[in-house]
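In structure tokens, one chain follows: the form predicted alone.
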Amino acid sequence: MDQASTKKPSAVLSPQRPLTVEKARAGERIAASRHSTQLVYSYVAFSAFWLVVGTLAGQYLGLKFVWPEIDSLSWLSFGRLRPVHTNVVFWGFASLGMIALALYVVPRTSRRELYSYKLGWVSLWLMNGSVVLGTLLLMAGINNGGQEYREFIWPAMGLFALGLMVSAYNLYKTIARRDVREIYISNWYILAAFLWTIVLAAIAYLPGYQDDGISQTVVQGYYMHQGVGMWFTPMVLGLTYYFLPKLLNKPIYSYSLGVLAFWTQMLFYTMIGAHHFVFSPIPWWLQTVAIVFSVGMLVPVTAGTGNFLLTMRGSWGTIARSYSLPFILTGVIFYALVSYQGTLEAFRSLNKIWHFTNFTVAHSHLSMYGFVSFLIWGGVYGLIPRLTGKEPPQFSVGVHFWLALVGLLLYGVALMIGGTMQGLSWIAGEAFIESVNLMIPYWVWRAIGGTMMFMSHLIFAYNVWKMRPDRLKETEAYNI
């Protein structure tokens, strides 16, 4: 036998050699209930469906600002579809991702079975009745008016509002029946959640206070921000609280910094939404408090992000054998990035030169996609497998966790590049359609961005689809 067959294949050349390095499986299959199986998995199946319909719409319209002359269809117009993208996105998507979750990590840190399932169905359906309501009518050019994230007519937002109080009591009957004495942080603010935010549906909708352009205009201000603040952040927070150390094998750093990001969430959120209206006819003495708010806000994302970042030091081999905590890192990493930029935008030197320019544009895709987006997908790869037992292809949660990140890193730097000069243009004085020529070439990436993250978007519906749960018997076990 010659040397050269006993010679064993390069490593690197072996066509053998995965094209991925191989994650760590999920391993355990947690047990339980066929209904809480089917419930979550549901929330989290139409929550994919969504995302792509939302998404769809959302890259149409980063294709006509490269083709404007398109289509000239009013019902493909850009004022129809970009609240179509914008409210299916938040309502749709994130909404149910967020609630899929919670639906599982309520009951297991109460020790519990979820209070009702049927309830669960209930807000199910509302909720997928409110988004394709508010779609058909948003195509059909009916909407109320020029207010950013609340196109939606009254009848289509109560149908969502009403699925918010259906799950939240649901939830809170489940936290009130626990076996445990001590209420776990994440409970603290997904609840906190769901009561901010039906608080905050009623404040945005219940007329005959709203009668002019100056209270419109405030309760806007107060509406696009806490939409944000009062629903996304404690959601996905309350969320990553329970995922971050369960996939990690280990405690949270600090209960104390959790407990502290909470309250000052509550108090400097409530007041920095006029931030957004600087310079406008509100009082200024509003638009000062917002400001300062503002910069409070630097106590309760520090916390936050700073205690989620010690929990993960020297978890980073951890981190790199899984696919779904690199989403959670990123997510991390995006809450801290977008909070303090928002802080900086407040400010009336900076405000001036970004608002109503395309930097705000890539400013809410950082926070939306970076920080909700990224946390709500880790979630999913966290728990979906371990309750169905299907592993998704680790390689496609590859390419949807790198299209994903790299698109939206295309389509934030080009867009705030671009939105910078965008308002130096404007403070210039230069005739607009100067600023619109120097946008083309950041709306060219911006294009390029998109299309790579709805693609990423295909893949996670696929994934979701891999992941589907087989005919489940019913098993008694509720481990923890």
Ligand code: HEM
The other form holds:
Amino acid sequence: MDQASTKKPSAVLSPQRPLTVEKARAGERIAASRHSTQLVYSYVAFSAFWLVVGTLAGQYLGLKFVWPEIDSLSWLSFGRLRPVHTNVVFWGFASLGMIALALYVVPRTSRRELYSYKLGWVSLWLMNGSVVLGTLLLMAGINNGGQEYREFIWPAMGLFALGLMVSAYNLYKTIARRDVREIYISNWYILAAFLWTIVLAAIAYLPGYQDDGISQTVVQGYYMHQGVGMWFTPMVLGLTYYFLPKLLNKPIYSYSLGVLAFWTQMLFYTMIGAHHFVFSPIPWWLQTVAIVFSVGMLVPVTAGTGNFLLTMRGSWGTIARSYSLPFILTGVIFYALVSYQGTLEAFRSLNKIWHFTNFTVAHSHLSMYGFVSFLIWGGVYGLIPRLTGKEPPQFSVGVHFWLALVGLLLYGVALMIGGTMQGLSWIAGEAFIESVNLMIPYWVWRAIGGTMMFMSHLIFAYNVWKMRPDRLKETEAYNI
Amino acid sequence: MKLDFHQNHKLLYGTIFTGFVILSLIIAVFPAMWVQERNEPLPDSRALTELEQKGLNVYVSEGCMYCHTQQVRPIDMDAVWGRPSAPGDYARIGRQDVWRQTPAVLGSARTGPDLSNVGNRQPSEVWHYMHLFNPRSVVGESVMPSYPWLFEVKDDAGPDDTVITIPGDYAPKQGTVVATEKAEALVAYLLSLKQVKLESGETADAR
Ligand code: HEM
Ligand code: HEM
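Since the one above is the form predicted alone, can you give the form predicted together with this ligand too?
Below: every chain and molecule of the assembly, starting with the one above.
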């Protein structure tokens, strides 16, 4: 490896190392202030930490399906650990990772320093505090009524919401004082995601209109969907509108397509929450509206993906030579695939087969992992080496990529097939336990895929460590 | 003032914020208020007893709803679980306390069977205790977790204790298995899950 780094980058296999293709180095280092580097890197480091913790829990949960007696400790039981998995990867890993990148992208595209580094740190500690507190409470059996993704009781989620507000203010101030006339499209998506999620958290937790079992279900559908649709999706899309053109060194294919996708995203995505409760006793018209707008989602999804792919057209060589762009390409492809998959899941005819089955779990991971996580990793590998001047070993980035991708495909394909068989078994009227028995091999495949994914996260953490900034002295030499 | 989203940040983010608030009110908050106001408990239903309510709290705390639904859909394949669920079935559920919201009993995955009507389908207390202590003691192929912390193993049980007889392989090496109050509450709750008659004509339109 060391020897390789002195040679010129090349996309062809070198005879000495037939296993890997040599990737281009990160390129010149960006002049960024020490404050910025430290803050961004700390978010990334915590994000990697929570990824390992959260998916250790996920992998353990996956094992419990094939080995239910693996332990019998209340704190580790399935029903308590499952929300630990989802909340830690949502609020710890994915959220901190996205905010790390946003704390760089927003000032950069506004040609300004971040408004306040101090507020950046405050937000980081609030969010970390929220995840620690929330997780301990969940393991102790204290949750918010088992409402998916709002399982943290309000004092814990309140810390997270406070962190969001602090960051939103910080970024808003940065944009307001920008040194360019136009607000770059990334900043539309990024700050919008913050504003939407603050509203969302408020609506999810305020009392008064969601006190019986049905009204809370209406709000839950809305919340569950906006969590993924108005926080993770617009954040990573906004980041990609920066990183993709930057790393390819060419402008985005169509700016106005990005704007169209933005407004349709806001209008359509907000309306489709009830598709999580098709055939449930919530109002039928609400379900129908959700299904119709789920079809409408084809517009922003196609516009967004098309825009990214057309930007990439003609640059496939650059992508193959880069170690960050393959993550971004993968993320973009998954964005389209899972969204089309989601539209299908919303139709009553197909929902009947797939709802309540493991097919939904496949969809959750193909989306949150294949789409959101891959775009975060692409951004991290695209940015951090340029900030700190330290590159991760290319080989281990490659191993991260392939383990994560192959692991996810095993996980996703196994559960899509298994989930479909579950649904068909129920429709055929077989005894319920049949649908458990038939899942065993698929759950084994999920455990195998999950192991590969988890190993890739350990490697990611190692790579993050390798990219750590040197002690102050050396970094300062690059200050502007 | 020129309407330029690209250059006017107040306008851009103001629109984004208020637009989303309005859409959210239309699609979530108002519908939720509307159904909540109209929802009535079914005439044949009764409120949970204190013990059953405690059992629901255990159900929530242990996260049973991650694998079990309480939601029968109005389609043929769900007929095995009972009659289609109606809003009234959930009218009596409320917040547990100021810290916790109304529980999500409807669920979103059927890794285990639906429980809307389990009190009628499986009315035996003993079965439920054995099943909670170790599901495989009654359903060999089950993948449900055991809940031993809802039980105590005592050397000699007192007269007030609910003693559970567990078949050989699954029983502790020595001592007898006794249900804690949590287990008693949970079983009482499960047995209370019995679908009651819908008012005439309510079956389909209630949705
Ligand atoms: C090593 C990698 C991972 C493994 C083995 C894993 C495993 C699992 C398991 C076993 C469940 C419970 C499924 C069930 O209840 O039937 C689950 C749920 C979930 N996980 Fe993961 N997970 C992993 C990574 C992730 C990541 C990185 C994310 C998000 C960024 C994620 C998001 C979710 C979500 C959203 C659910 C809820 C699914 C639903 O309700 O449909 N997982 N995961
Ligand atoms: C147009 C795009 C999409 C549509 C129409 C869509 C549709 C759906 C539908 C209908 C379900 C419910 C399935 C069921 O319970 O039977 C679902 C579940 C889910 N979707 Fe999507 N989806 C889309 C995109 C996404 C994206 C981009 C993400 C992640 C960023 C995502 C994450 C999830 C998750 C986590 C769940 C599981 C929720 C749960 O039950 O815990 N979806 N989606």
